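Here's a solo chain for you in structure tokens, the form predicted on its own.
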Amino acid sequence: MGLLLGCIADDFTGATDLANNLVRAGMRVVQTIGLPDAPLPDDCNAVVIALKSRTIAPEQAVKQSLAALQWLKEQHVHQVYFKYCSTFDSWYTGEVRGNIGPVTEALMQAMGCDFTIATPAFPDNQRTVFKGHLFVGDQLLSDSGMKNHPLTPMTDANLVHVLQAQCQRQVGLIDYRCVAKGVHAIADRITELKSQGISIAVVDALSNDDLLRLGPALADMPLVTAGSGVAIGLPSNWGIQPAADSAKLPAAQGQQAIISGSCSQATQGQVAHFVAQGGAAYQLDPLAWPSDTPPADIAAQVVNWATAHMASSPVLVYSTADAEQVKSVQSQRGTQHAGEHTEQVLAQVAQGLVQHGVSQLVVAGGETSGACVQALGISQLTIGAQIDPGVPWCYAPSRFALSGGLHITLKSGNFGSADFFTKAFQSLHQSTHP
């Protein structure tokens, strides 16, 4: 069958997050950490490249993503998504910028495509577009915890608006009324839309039916632009099915750990729920060394107690924190130093623990993860099965891992239960040992 849907993910975790959902829905998927630099698996029918471009500025993230483009016309893919984040964020400096629409109109030009769509709907993780704006559960996006986001604030939740404001061609809207009606419904409107100069439409989705139903209308649509919620509804324009196999992994073995590095609300819960069990786990305090130690020094501090831990159950490093903190903590070091210097230490943390015989790892936070997978040596990751909606076990070589190679999940900061510490490594078990 070959090489079918190719992917370009501007972070990681939703990198991860597409790929689950299309095993899920039965393709054979690999993850890359930026361009493959070595062959796909023969029986690989998507790839999904991750870029770390969410929090660039455009005119990088552009670069980056027009090199993965290119890579994926090399590949002859029959059809290229572009995937972002169901909180619609980007590179934020307090203008009214992103990279969504940049990167967008960048990969249109370059394949001579005059029409695409844009919705970030993610259903199973209560993120729903109606009447063109997005909703966080029950509020609106711009009511959310993604307002007080440290680097990539959301204030308007009408994404015909930011999108527009990010574009030189039109963006228009495809409603909920249009999507309910079905694949004819949704190609006249496609047809309506570009009579009228529009090249771009944000899609209403409000469950996974309406998910399902746009499918068959992207099915010749060269390029797709979206989150992971719309991947439920592609493989079947080629006949693919869910299969049991294709989430298959090595069985688990080795020293368990976390790593976190998020501040989102979601993320506070989990480190706050995992604590409240008793569990082992280590804040890191950026203030608590001098702005210029080593993140090697303070990694190796964290290390030597984690290691002192983490035979007996797994242990937490993390630097999650409230917003209140990190305004802190960003006024005293400088929001870029404090981010990057913090990434840093927990990347070396990262590799220190896996060097010391963690293999079943879980990040949480997009950059976190970047920093670490890059620490980590990792280029490729083959995708398991889910362990929350958005969130699989993957597992990935790693010159740094006892064994030859590591189980990770990498979880977007929104992701995932209160309790998602905790039950990711029994999932991994039953997912695992038959």
Ligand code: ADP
Second form
Amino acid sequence: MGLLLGCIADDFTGATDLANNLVRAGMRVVQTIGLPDAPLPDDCNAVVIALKSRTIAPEQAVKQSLAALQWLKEQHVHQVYFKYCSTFDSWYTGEVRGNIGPVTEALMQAMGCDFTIATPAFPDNQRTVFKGHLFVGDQLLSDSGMKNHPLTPMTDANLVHVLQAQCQRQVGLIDYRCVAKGVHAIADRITELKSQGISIAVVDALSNDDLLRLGPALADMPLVTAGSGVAIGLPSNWGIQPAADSAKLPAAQGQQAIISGSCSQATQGQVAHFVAQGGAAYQLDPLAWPSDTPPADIAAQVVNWATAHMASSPVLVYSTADAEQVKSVQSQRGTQHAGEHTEQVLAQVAQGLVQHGVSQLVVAGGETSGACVQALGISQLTIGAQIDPGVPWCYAPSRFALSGGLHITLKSGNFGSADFFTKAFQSLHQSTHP
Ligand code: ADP
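Form predicted on its own already given; the form predicted in complex with the named molecule follows:
Next comes the full complex, and the chain you just saw is listed first.
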């Protein structure tokens, strides 16, 4: 069958989220960290290239995305999927802008593509789009915790506005009434939008049924841009159906740890839950060290603590903090410095823990995951069973792991139930020791 779908994801947790939906829909998927540097397994029919481009300026995000596109073109993929966050956030510097629009337009131009869609809808994770407005659970995006995100706050829920502000091309809407009517109505609406000079359409989706109705309408669209949700409706365009063994990983072994740099509300709850259950936890306060302390020095102290606690149960190392604490750190250290320094400390901790025998690792936070995966020298991940919507276990070779590889899960900040940090290890054991 060969490589059918080529995906470009703007961060690492987002990439696994997308890969997870494709695996659940029956595709054999490999996720690569950056451009693939080794041949892909012969039997994979989708590849997700994970970039770390969500929070970089548009010019660089475009450059990286076009390089990924070039590689995908050389593989002759049938369709390209640009994946962004289900909260539609990206680069932000104080003015409302972002890089989703520029990347979309650059990909369209490079592919000679005159129309595409944009929808972050992911109903399994309570992200729905109604009349172009994004809801997180029962709240508009702009009323949700995303208004306080440390790097990419979102203060407007109207995606047509948000995207139009980032694009030269005209942005329109395919609304829920049209989606409900199915493939022909969607195709007619696309023709209508094109005739009005509109070349990107935000698409409403309130349920998985909407996404499954949308899928067939995208069969001939060379470029799709979306969160991970749209992926559930694409594999059947190639006659692919869900298969039990598409999520198989090696048996889990070794010690267990959790690294959390996400400050999102769901992660705050997961950290509080783990601590309340009496789990061994180390809180990293970015203000506890001078700002120029080398990350490796701080990490060495944390790893020392962790190795004394990790023999019998998972250890948690977290910098997770509430919005007020984050603001205080950012005002004293600068937003970018605080973010990058904390990411580097956590990444060094991840590396140290893996060198000391951890081979089941949960990482919380998109940027944090990017830093950890890079520090672990991981370049390819095989996708396994889902723990919670959007979050699968993966297996990855790493030269730092004592057995040559580790199980790792990259949890996007806002995903997962309150007991995620304990549930994850139980789920790994069950899925790899059937
Ligand atoms: P999420 O998936 O929740 O968005 P990310 O890891 O992508 O999480 O982003 C969180 C950002 O906040 C990272 O850059 C991280 O280093 C930074 N950060 C983590 N803890 C703190 C803290 N206590 N103060 C300030 N920034 C922090």
